[in-house]
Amino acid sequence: MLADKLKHPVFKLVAEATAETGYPAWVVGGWVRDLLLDRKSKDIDIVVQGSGIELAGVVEKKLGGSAKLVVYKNFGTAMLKAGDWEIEFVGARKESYRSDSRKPIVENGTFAEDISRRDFTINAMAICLTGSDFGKLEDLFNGYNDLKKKTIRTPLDPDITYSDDPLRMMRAVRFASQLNFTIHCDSFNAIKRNASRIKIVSMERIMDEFNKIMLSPKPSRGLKMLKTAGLLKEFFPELEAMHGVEVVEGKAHKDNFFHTLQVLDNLSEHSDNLWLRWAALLHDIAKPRTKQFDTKAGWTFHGHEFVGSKMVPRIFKRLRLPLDDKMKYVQKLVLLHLRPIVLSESIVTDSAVRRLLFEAGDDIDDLMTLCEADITSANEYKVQKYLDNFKLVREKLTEIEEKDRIRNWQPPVTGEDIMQTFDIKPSKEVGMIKTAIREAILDGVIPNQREEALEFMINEAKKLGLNPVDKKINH
């Protein structure tokens, strides 16, 4: 019995509720799972063999003003909101699919029918809520076991199952990519079988289960299952075209997968943050269009930060992510990713440093970041040299910030002063004057002065036949 778990008030009060109603009710699913992994969860779903939105209305009233209740009629489901809580009521039911949709054909049903329509035995398990059996697990399909064993099982035919809602193929890899649990060997082969099914499901829901297992402790768990179970190839066939190991000469190149896959979990030691992990991902996803076999250098992918930066825009159009400054955010960390590892191998220079602190602006620190954990050679001693000099270049971008303040910098002089210093309209010598002085600004030619700089326009002006006018300029 369980009933010393359930703490929160409004378990007590749906107890109350079904004695009045005369409807039988259970905790389902996500909530009962997470209570027996002692993990924290504010979701609850109740299901109800009746009239959900009538269970939950009375259950409103027993709350008095401190819940506001949300009820949905053509779907049969009641929303009750209790301070960060949401509870859901829903009547008991059971469901049917055509083979083009994910979108059951809904009836009403017994409880044993809704608990065997759960997509894993580990969702399935309910407690009781109802008289003398409160606080009873009801497991009709071993779903506690299989928490045990930390096993992702389905409770019914798997084929049927993946095959019926093929979401259910993602989610089995992010419970599985998130909990650290294994898909049991049937299921997994099901997947398999039914992996070219994910089609039916819309992109913005394969992303959402995806971002999920990228958010993973283990991100490279879940991505290899995707792989190796087919999914993969199916939304993201860019990512799947890295895989391999091509041998020329006898030489051979790494597998840029698995490469990734390594740097993905090196990073997700450091940060959760969502996007830089995006970039991780897609640090190196052109290097199977720029690969070339070169006799004297061996593989080479020269240019597969800038075909890589190109590519970020269409993938995350067609995966339906962000197209905002998170898309940009990533392109730009694809495009520098290399620019940390050249400074760490050779003199570092101010100017190499300021040009760095400029294109990168507020995310230099997560480049460094996505830097370091591009560094995966089974050398140890190769890793702490490399380790070591990025820790010089990170000394050398705050002292430079310091002196220079280049960070998210703009020149000093702007293309109106220069239009109104020689009284020219929008030109290319504006641009070629403004170009000329955030070259010198950044090779440390002038000082990051306004004094110094309009000095320089002027001189830079001379050279295309440019002279002043009569006119003030703000020093």
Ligand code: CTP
Given for the second form:
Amino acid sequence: MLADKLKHPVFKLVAEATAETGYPAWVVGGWVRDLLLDRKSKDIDIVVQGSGIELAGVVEKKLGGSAKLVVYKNFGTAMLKAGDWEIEFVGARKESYRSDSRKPIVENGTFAEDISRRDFTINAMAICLTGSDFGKLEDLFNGYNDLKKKTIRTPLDPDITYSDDPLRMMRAVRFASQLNFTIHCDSFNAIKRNASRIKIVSMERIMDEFNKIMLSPKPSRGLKMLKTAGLLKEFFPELEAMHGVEVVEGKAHKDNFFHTLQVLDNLSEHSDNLWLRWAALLHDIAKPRTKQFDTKAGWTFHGHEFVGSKMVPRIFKRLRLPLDDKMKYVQKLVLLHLRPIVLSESIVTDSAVRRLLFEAGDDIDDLMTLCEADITSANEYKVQKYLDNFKLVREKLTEIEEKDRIRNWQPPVTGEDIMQTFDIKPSKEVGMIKTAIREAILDGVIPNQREEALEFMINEAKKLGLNPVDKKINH
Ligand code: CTP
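Return the form predicted in complex with the ligand of this protein as a structure block, the form predicted alone having already been given.
Below is the entire complex, every chain and molecule, led by the chain shown above.
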């Protein structure tokens, strides 16, 4: 009996309402699963054998104004919002599916019919809220046992469950990755057989699950499952293409798919920023496209950071991911991901550090975290050497930042200043002078001061045949 676990006051009120209406009710699905796993959960789903809307109305009255009820007549559901909590009431139903759509034909059904159409046994448990059975676990498919064994299994024949709603294939992988569970082999084989049906699911929903996999403690688990199950190639061919090793003249390059997963796992130990994790996922995405073999140099991937950053918008667009600052952030990190490594391999000059600070801006710390995660050599000595060098780069970054304040820096002379001084319109020349000033400051040729920058501007303009007109400009 789990009665003492049903602490939320709404459960008692539902129990009273079931007595008044004569409709039995159960709390079901994710809330029950999370209760038994000791995980936090806010959404409560209540299945009612009878009218969910009517029962919800009675509960609302009992709450006496402290909750808001929203009724979705078309779906036969009602949502009660009380504080942080969302409690959904739905009449028990049975569903039949068509082959071309995720949208089932829904009819009223019994509690058992409702439970058996659910995705996994661990999500098919319910706790009774009615009469003397209040608090009794109803576990028609041995979900509790699977929870203990950490297994994802479908209540019905998995071919039916996955073919009915192909999104469940993504959900299986997501729960396995999130909860560190294994997918039962019959289930996994069924996913392999049904993988191509993921096509009928909207990309938004696929990404919703994919991002939950990305945010799981060790994302590589889920990503490997997606790959092995044949799902990844259906919606993310660029990532799939990173898999494999080619050998020429006895020389092999590393498998970029597994390298990427390792970088992602390394990074996930230090950050749960979803978009930084995406940057890790995509940092080498252009390696398959830029791969070349050279007899002397071996395998090279020249320009993969540049080509990769260009691929980001197309990938984000197709995957229906946000095309705003988040995408630009990922693009920037992909573009700059080799810079700290290059820096740490040579003598760290002030100007190289200043340039990196200027280009990375506030994302410099994330970039360093990504680069540290990118060191995946099996040679411990090499790893340590790189990490020590990175420490030096980090120290140098702090030192230069304190001295020059170059992060988020704007050069001390603007395009407006240039146009005014030489009385010219926006033109190529303005850009050229502006760039020359910026480069001179970043290279340490002139200090980061307005006076010196103005003087430098006059000299640069002279080279282009421009002389200052006699107008006062603000020094
Ligand atoms: N469900 C299902 N098939 C789906 C989605 C959901 O059978 N494709 C059922 C499961 O019983 C699930 C319940 O509906 O437990 C609620 O679904 P949802 O709120 O999407 O997921 P949760 O299981 O609650 O998990 P989470 O909150 O982590 O998404």
